[in-house]
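Form predicted on its own, single chain, as structure tokens, below.
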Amino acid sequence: MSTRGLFTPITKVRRQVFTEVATHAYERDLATPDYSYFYESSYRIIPGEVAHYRDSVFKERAIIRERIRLAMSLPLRPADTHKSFTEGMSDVAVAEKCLDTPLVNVIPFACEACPTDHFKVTDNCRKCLAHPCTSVCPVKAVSIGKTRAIIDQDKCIKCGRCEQACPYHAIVRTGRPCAESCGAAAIDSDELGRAKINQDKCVACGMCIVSCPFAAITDKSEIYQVVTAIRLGYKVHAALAPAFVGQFGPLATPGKIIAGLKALGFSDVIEVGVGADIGTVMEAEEYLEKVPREHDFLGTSCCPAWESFARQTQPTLSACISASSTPMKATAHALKGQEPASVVVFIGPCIAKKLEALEPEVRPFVDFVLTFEELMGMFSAKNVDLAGLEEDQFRASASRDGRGYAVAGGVANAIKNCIAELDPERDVPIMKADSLFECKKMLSLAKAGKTSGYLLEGMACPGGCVGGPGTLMPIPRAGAAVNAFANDSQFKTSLANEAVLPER
């Protein structure tokens, strides 16, 4: 069962940290800020003398302080040498991008060094006469003890045959939730057995962040820099991703969320679905031009984690991944063309977008990236009651297909519908995958030549963007909300959207 959308202690702590950072950003003296506020933050979040979540209240507060640093775009402090908690804070109190890699970080002393992949015999074992577990083990790692079967972990090769053979389901496979959720196999161990991220493999999908039951993994945020830009009087545009619908509660309609963003100080709110419409047309034209004459298939470019994963794991297929702009870049490019001095903040469900915004071809257009969860911290800091606001609206609307980008299958369907208008005779077979595990299988088929002429849609998150690590609600409900909003659009396809034509 997925815990996405449940309000857990981890959810509470994350939101408290984001709220503390946003509150100081909004209320500090711009000339002489007092960063001692953040020492008090750990006591506001973890009050009293009794530990709330771990074995020590001091450890809890130490973890909170590292989370605050990361939420300000600062790096973790080394655990073996002294470094002031507030060191570097004055450097990031600016209206410029401070975020740098590594984006996803394990707070070492927050990690409980969960056991890695292993098989365990539970109390369900009946010490049966047949004991097929011993018969099927190819390395004789299973034996029968006094009260139950015993697995010799030094011999076990983790083939899983004993688990499958046990008639009582007494043998279970357990492992690190973070590692089991990582389709890029980027979770290693340090010398103390704690989780460690292999940054060469990590594509910042964020699944480890939402899967760690101890909240030991987190990413850096740009809340502080966004609020600073607003307070310094920059014209700051919020580019809102299609997955935003329903993320802030049933009473927070799209119009109220737009009004809420303006209450935070954003000058305007733009629907990134319009950028999706622009990208749809570009990828449809790219498909018609290059498949199969130049490329065996075309992979969509909407999800940066999928795109990075594909290029890393199957470099010979890189040319088949679309070179078209992502919706984020297309939207930001259009905004910067109209107002070069403006600040563009992409707000969505995805942390991989933070890495995409660091790429040389994207950085001139996208100034900052926030998640919906980080935005919630800003609403909380400013006491913005979305339900009580008057409805507002986007300056331009996206099509049904552009808004559908947020749900698995939506990107491919949008491109296919566009191709059908451009070339009605062209048949477009589709294959989609909405996790890196499924993406790996899809790429294997492509490598084997099984996807000739196909349009491949890759998504790193389950359910598509609505399942991203920065979302706030259960995936099925989020998908339903997006589809309902999409169907309300006056334009059905990307080509029908009149806002797209001037930007192509």
Given for the second form:
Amino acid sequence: MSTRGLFTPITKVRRQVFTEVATHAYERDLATPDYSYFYESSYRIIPGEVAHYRDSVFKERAIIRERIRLAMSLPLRPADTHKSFTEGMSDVAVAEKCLDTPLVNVIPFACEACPTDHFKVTDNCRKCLAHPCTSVCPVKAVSIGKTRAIIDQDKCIKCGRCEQACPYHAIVRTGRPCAESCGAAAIDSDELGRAKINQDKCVACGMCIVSCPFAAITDKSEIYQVVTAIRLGYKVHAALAPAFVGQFGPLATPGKIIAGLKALGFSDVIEVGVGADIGTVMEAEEYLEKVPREHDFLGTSCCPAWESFARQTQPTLSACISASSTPMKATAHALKGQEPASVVVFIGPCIAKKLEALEPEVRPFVDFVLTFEELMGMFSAKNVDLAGLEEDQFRASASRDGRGYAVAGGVANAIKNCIAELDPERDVPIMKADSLFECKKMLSLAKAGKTSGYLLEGMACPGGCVGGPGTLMPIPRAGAAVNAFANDSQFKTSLANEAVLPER
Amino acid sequence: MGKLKVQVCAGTYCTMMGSMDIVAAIESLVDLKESIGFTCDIDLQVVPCTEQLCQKGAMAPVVRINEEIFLSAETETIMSRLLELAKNCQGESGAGASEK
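Could I see the form predicted in complex with its partner chain next, after the form predicted on its own?
Shown next: the complete complex, the earlier chain at its head.
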């Protein structure tokens, strides 16, 4: 279990920070740079003189200030040298991309340096006569102490046999929630035993962010630059990822969310599901053309965390991962083709998309990436009550299958349906994985040649995009809302969508 | 059998501050119905923001149980209050009348 998907004090603080940053972005005087507002932010979020969550109210506010910096796309400050909290703020108060790596950051002094993965004897131990824990240990790491069994951590090889043998469930495996959530094994330790992200391995899936029970990990945000672009009069388009449905509560229908985005100052709102339809047709054609002649199998490409993970961990299989555009890129590419001067903001459940948008082949098309949670901070800052708005609509609609991309299994389903239309004779075996742990297993099978002719759907988030780190709704609720909206589409399959035609 | 009317605000501020998680928590009580002796019917409503009781988010989320208003509501407070009330409404309907 983890804190992911539950509303906790951490969720609250994170959203308060987004609201503070968006409020200042909307209300500040564009001519005079003044960031003193953000000093007050930390007092609004952490009021009074008594600590709320940690040992000291001063430390709590210091952490809020680092979170504010990251939410403005600024880097963390070093803890051992002086650097003003507001330093660099005027440089990021612009309508251009300021976000740079590292995207996912551990705020070192917020990290509690949890012990790393180990087996532990709890006070359930009754120091029993049988003590099977000692007899099953292959390395003599378990002994019986004065009051309970003791595990010698230097000897322990973490085989887990003692845990299984104990009749009282007294032995547990425990470790760092961040490391346990990281399917890419990218969490190391710094010299003080605190979590440190190995940026070479991190694919920015964001699972550690929503799994850390001490709120020590967070990513950077582009709220400030997006609002600045809107206020400076740019034509800013919002491209809404398929997982958006139901994210802002049951009364905020898709039509009201579109209206809400326009109330925030976005010029137009585009359904990324249309880009998913385009991607579906590209990947179906790619499959028919190349599998099995050129490639042993075809892996989907829409989830950037899965894609980077596959390429990094199994470089020899790289060619088998689809080269077609992600729905985000396909959508942004079409938009920039129509209006080169416009600013495109992708809004989704995903943090890895922020990294994808930094790639040289994506950057010219996608200007900024926001999460639904960050967008909610903007609605809150502008006091936009979605439920009370008039319904608006997308210019072009996605198909049922394109909208289904947001839920695990939906991508493979869309491509399979498309292949069935293009070549009814072809049978497409499918394998799916949602979570990087599952993806890792799937890649091992692929490496071993056990997925010949398969279509592999990889997603980094358990449950698919509706389970992403930038979401607001409980996952089952969100999945049901997405499915209802998908079934509502006038087009069943991606190929049936007339909006796809001009792109082919 | 008694009935409890529960209204959870789904305005922007309340949704942002987790009101739908409170809805999920209330719905989850149904699974525990037998183990907690919960015989009340819950009339759960998701309502739009009308009175702005949350003061622009400062007191969000807002939940109303019958006529009782909860500001800065949390799942644990709401669930335990519902259980308290559920016991009383058992008494009214006669099911729990023999106890005390």
